[in-house]
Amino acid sequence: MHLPHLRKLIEGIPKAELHLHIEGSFEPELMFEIARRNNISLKYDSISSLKDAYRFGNLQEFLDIYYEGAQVLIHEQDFYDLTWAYLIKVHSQNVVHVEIFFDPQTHTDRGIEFEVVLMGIYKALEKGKQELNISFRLIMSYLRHLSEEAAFKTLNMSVPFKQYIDGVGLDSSELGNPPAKFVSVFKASAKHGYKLVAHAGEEGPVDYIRDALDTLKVERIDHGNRCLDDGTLIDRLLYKSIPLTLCPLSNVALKVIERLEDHPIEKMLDLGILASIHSDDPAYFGGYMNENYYETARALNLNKGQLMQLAINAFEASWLSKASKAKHIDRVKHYFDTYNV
């Protein structure tokens, strides 16, 4: 397919985004605007110098800048503006459902009230539902480089507001912080009615994927790149229809893979794994949903059938009702059936 046609095809696909860190959608322009509003100095003297810093050698180098940027978020309006900017962007890319992560510990550890963080994000999501017709689920992540005790404090903070939160996740520095470190807090989270997901097998080994399933009892794996290292695990993913939320441009930016041509998602699709494409931290990694779809399709020479399957897989993996999933999947199929190059 010619590249302009490929880009046009991708732009029109109805999409669900299931792996997005709202703090990672913080565009430099908005970051500087909020920093000025809150009278906070960034260590970068201009938007261009900040963008120049977006060349990461590994996950930790990215996290250092990610946490630096988050420091300017103080008031409910800041979190609202951050989330609304993301929704406006993805609405323009035909994203119709989002399941987004937020990292309360990044903010509560510097004295910001849990309610301030949560309600700023939630109110923007509600506005997006009403005005942009974007449905949503909200996932509270525990930072894995911190202790399980710290995660329990966050869980306890969340309980008075749990009607606003759909699930919990596990993110931040993967290496040296295995899933087993958080068994008790995940068990407690489930008792509060939260759905469970975890980042695993991005920088960490395939064992982390298996452990997230066995010890944390998660129903969805975020990333999961390394699953192809274990044939028994592949069989399990297939038998249980366990979803993987892949983030191709993120993988290249963080040196998880050297080139998009090396990305495992085509092999996953060929095997029948419930894999899908998402943007992770798009402000830092060079692209939102359309860019991730386009660059991956171009690098791997994906065909229309594979692109349709990726879009369907995302809705299948979502926390929407069966009826809503079916409605969206029908729309995806109709789009591809009627699309003419």
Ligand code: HPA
Contents of the next structure:
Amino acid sequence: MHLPHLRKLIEGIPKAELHLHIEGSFEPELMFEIARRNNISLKYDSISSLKDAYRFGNLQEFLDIYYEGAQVLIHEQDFYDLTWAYLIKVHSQNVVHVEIFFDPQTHTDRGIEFEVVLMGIYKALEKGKQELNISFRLIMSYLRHLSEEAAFKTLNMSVPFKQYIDGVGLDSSELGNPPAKFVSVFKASAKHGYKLVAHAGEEGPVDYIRDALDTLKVERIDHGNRCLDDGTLIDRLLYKSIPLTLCPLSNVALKVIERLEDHPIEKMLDLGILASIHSDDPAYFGGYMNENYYETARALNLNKGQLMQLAINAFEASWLSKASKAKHIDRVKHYFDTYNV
Ligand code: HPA
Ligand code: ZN
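After the form predicted on its own, can we look at the form predicted in complex with the ligand?
Okay, now the whole complex, with that chain kicking things off.
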């Protein structure tokens, strides 16, 4: 397919984003604006010097900058503006459903109330539902470089607000922080009615994916790049229809893979794994949903059928009702059926 056609095809696909850290959608322009109004000085004196720092050798180098940027978020309005900016952006890319992460500990550890963080994000999501017709789910992520006890504190803080939160996740520095560290808090989270997901097999080994399934009992894996290292695990992902939410531009930016051409997603699709494409931290990794689809399709030479499957998989993997999934999937199929180049 000609590249301008490919771009146009991708832009029009109705999309679901299931792997997005709201703090990772913090664009430098908004970061500087919020820093100014909160009288906080950033380590970088200009937008361009901040952007120059966005060259990461690994996950940890990214996380250091990502946590630094989040420090300027203080008031409910700040969290609201951050989330609203993300929704406006993805609305322009035909994203119609989002399931987004937030990292409460990044904020509560600085003395920001849990409620301030949550309500800022939630109110923007609610407005997005009303005004942009974007449905949503919200996932609270535990930071795995901190202790399980700290995660329990976060769980306890969340309980009075659990009607606003759909699930819990596990993110931050993967290596040396295996799923086993969080077994009890995931169990307790499930008892409170939260759905469970975890980052696994991004930088960490394939064992972390197995352990996230076996010990944390998660129903969806974030990233999961390394699953192809284990044939038995592949069978299990297939048999149980366990979704993987992949983030190709993130994987290149964080050196999980050297080049997009090496991305495992095509192999996953060939095997029938429920793999889909998402943006992770789009302000830091060079692209939102359309750019992730486009660059991946270009690098792997994906065809229309594969692109349709990726879009369908994301709705299939979502926490929408059966009826909503069917409605969105029909729309995706109709879009591809009637698309003429
Ligand atoms: N991996 C782990 N933790 C994260 C990421 C990621 O890609 N982005 C934000 N927190
Ligand atoms: Zn992530």
